[in-house]
Amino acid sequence: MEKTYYYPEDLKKFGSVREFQPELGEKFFNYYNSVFKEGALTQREKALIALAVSHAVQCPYCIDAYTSGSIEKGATEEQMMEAVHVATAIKGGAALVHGVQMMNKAKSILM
């Protein structure tokens, strides 16, 4: 096996979290679990959301499980690959307005 920071099977180990503070890890997976119940948004489409964020936050446990949620939730692969471009013109658009900040401090130093 390559040596890696992210093995795919810890990803079944999940709920493993709650071990070693029980009160808090399920309180989490209550939360988490109430996020994703059908509600003004479809499940389908919180899986999009999701697979877009796991992409903007780069957890790549969280892109496996929430392909194959989508997938599970009836989405398309041009729907999934659509969600991610979104995701990276989201991400790319926070460092470049970033620039603003950058143009504003050489200026100030600059003049």
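Definition used throughout: the rigid core is the maximal C-alpha set that superposes within 1.5 Å between two forms. Positions refer to the first chain, counted from 1. Not measured: the values here are computed from a predicted model. Compared with the form predicted together with the partner chain:
- Taking 2 Å as the criterion, Met102 counts as shifted between these two forms: its C-alpha moves by at least this amount when the rigid core is aligned.
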Contents of the next structure:
Amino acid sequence: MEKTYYYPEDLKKFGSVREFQPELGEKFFNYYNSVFKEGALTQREKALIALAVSHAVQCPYCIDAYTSGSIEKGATEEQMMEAVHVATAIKGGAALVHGVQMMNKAKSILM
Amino acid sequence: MTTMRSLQGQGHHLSDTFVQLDVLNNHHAGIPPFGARMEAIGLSPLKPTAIDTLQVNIGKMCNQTCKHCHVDAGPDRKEMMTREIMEHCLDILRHHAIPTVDITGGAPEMHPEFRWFVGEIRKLGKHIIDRCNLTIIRANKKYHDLPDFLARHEVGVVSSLPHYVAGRTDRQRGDGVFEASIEALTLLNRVGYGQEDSSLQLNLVYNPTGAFLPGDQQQLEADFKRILKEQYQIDFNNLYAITNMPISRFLDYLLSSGNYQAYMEKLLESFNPAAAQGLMCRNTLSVSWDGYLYDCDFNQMLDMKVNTLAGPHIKDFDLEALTDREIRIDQHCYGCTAGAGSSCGGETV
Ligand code: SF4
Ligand code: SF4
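Next, report the structure of the form predicted together with the partner chain; the form predicted on its own has already been given.
Below: every chain and molecule of the assembly, starting with the one above.
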């Protein structure tokens, strides 16, 4: 096997994190499963939010899982890419909005 | 429309059912025998509950060559049920209380005896379902009056529309299929199909356009209803979400796209005992164009004939023996038990 930090097969082993700490692991997965149930948001909306967040946190496992998840729940390619753009806009915006802080500081020390 | 040939027409090795069964049994890691999973939930041997539906596959000819087709149908397939076999089917329907006849193909409407067969079944007072691919209605002038014909005979129409996005449907079913399907649905609506105040049923089939499982049927139905109404003013009754079976052309797609192992694992992971209870082979009997009997249309395509002492041909039809038979299962059956289950009528739970 090629040496890499990420193995696609590891996604299937996610549940095995319970091995070292069963109680907290169990609580996490119960919570996780409840979060993704149909609620005020549909399952598809939740999958698309998860897909956007996966890109923001740059988790390859989550990108895999929520690309499939979004497609299964009926999302289109266009909707998925728009979700990724939302993540991009917020990540980019989060950097750019700090430009105001930079400007404030710059203006305070420049003549 | 696509000019793709069937696997058989290409002389493809997967057109041999032994090769398909060999792949399903030996070409992946860690998928336990389906029979063992069924045994673990007390469903072995798998027995029918009753025979409510006779599904008659009247031929493999089709005007389309969809990439996922489990029948390996297409314009190059010439197999067609003879009138003699149709008469046998009618005879069985006449003498047994089987309430529903599900006519499938290929595109069953291309069969020259289709209309005669429908008329005869109606005379027996049976409920008829036509698995209509929609585009046939627009394919040739001689089919333009099909909506009227079907409505007159109160035939329920079940039609595939894998996605409301044109590109998704066309990538699976062929260029231009979406547009022609929308036209056909409009014509069906016009004669009363899928309308609130009408008894003419128009049900759509959603099946995944790739190597993934269908999502929640209710949610998909709500999306389809909203979008088809808003964008095309189309109404329909129910959406059936159907899992693609890992056989025939879909098996070819899985193998050639490198998705086979992961797909089988996904089916196994999603095995649902509740879905297994409602398997369609428990209340359906399938007849092939040449008159053989099968537990379902999938077993038919794998040439796994019914296992009865009376014999597997319609000429040997013996309801008692058939109701008592053991249903033949194999690895493809995982396609019917995944998630909310899958049958020709959608989810099984
Ligand atoms: S899936 Fe239906 S419409 Fe498509 S090729 Fe097969 S029989 Fe024809
Ligand atoms: S493939 Fe046929 S025999 Fe197997 S579970 Fe499905 S309906 Fe039953």
